[in-house]
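Just the one chain here, laid out as structure tokens, in the form predicted on its own.
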Amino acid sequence: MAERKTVPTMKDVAREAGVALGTVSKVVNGLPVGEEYRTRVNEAIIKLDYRINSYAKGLKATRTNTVAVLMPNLINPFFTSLVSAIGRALAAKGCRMLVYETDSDPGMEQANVILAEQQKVDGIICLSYNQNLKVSDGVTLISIDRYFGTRIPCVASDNYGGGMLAAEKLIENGCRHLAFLRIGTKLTNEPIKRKDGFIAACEAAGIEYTLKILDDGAPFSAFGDFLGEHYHDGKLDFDGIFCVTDSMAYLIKKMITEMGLRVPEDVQIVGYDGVQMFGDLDYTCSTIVQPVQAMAETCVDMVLNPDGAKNPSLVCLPVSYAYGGTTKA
């Protein structure tokens, strides 16, 4: 039979390198201390095989250096870029992440809010579905896009000055009757300012335009019904559209191609959310751009606040705008 092998402890590494055991706990703990010894207590750390047990250590200190982050899916490369921006945040603050897709189901999200609350995290960052959401006393939670009250943290892009920049850059390029797609929702949340952001540059410029707002859960294929009824004599009555999203900006495209249109030649379309093929590459459409490193690095910032208290109630980042061929050059 093989011999169990002992697993090393803090005092046989702090032997091995020939210093107190209060020495070791210093490196362990990134606190200060003399080079010779912080090379000597590492050397012995590589030679023993030393393992950190930082959850045992975050017990003690009332830490786990762990963060949840909800998400409706990771199928949506907004959704993916984002969490990928935030677990690298957090890995450069020396925390874990632990992800949870909720499905836009508010009672998955409660239910995976439980269950990182049992794992002793030291906030949650989401992106939530749920108004009635619900966070134990203590536990430091930032949202996304979602605005909660004063008491819950709120970051997002600047959704208002999007829409007016969407607007704007479709008049810029010639466009004189413009139109505004999106899927509703009942929720208080940024994104709805969309909307009133891009009816203030139409009207500031005086120009038309048309709203199509379909509730949640009405079939995508409504936008199709709403295209055809602004079809006439081969054009449609519109020559710009802003669609919410970059994914529902693809899909109305592939409409109006199959419709016999071109794009962007006879309507021009722009999207919202910055998303690229693969991650780094062209973007899928022409777009706006939401800041996700730096909505990423903001809400990490803020989940990690020792006084979460001064924490804004709100955050809202600047947008830019993509070309990405949905509009003319």
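Between two forms, the rigid core is defined as the largest C-alpha subset superposing within 1.5 Å. Treat the numbers as computed from the prediction; the structure is a model and nothing was measured. Positions refer to the first chain, counted from 1. What changes on going to the form predicted in complex with another copy of the chain:
- A movement of the C-alpha atom of Ala14 reaching 2 angstroms or beyond is seen between the two forms when the two forms are aligned on their rigid core.
- For Thr23, the Cα coordinates differ by 2 angstroms or more between the two forms after the core has been superposed.
- Residue displacement note: Ala68 has its CA displaced by under 2 Å between the two forms (rigid core superposed).
Could the form predicted in complex with another copy of the chain be shown next, to go alongside the form predicted on its own?
Below you will find a single chain and nothing else.
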């Protein structure tokens, strides 16, 4: 006989947290309890991997038309454009949106999932940095950009195609030696494919390329050192740069301008995301535009899909190129 895994009960949570059963019940049902008790109960829930089953079953019976959205922050304009589009897609289906900023912190993400579940959400859409994120049965989880395994659907832009398009546009604009610059998470994720697409397009065109890849948390000044190493006789070794985000393209353009070089005359730059000034004015740079609207609608369709098991495990949506002044066209 195979070993039967014991499913933790509310009683186990109470014992672990050192509180009365009623206190656990209050926390799980979103009722008022002292802040310290709430923290202890939530920590015990995470530790024991307690799934709020009875309540999750209740969820199935009565949908609350409420969906939680977890984002690293609401400061980065790409993230806010996603939240905006998701909120509008939810509203069009008569649903409310709870929003959480997680600061890309795995613990904060898990705590927010628990808070959201206590509010009895129908589902959660997240851009997460926690590949072990635990969600109760009956709550649908949809991931943007991050891959959590085949059971959690992931929605992303066509990052591979976007990387190809960036290289192709730089080559089309006369560049003969390209550079690829990235700073980002090491977790399995879709944006990492921007590099693969970029390399494929360079190799197809027989164009030389240089890569500089930093892990999240590395000092941005390392890119300055990189540019310095590739600067000889008043020129850079490369005449086209693909930066993995628009904000990075903005900072790299500043560095290059401070070196006395001109953008786009001496060096052309393409970013990724499609960020516009003040949200709806000029593009901040020439860029690969993510299909934010389509991504949001896909997330919402999947999170509200009553037959969630039929959701695909990965949906990549087509990107486009937009001129924004940092390339010749």
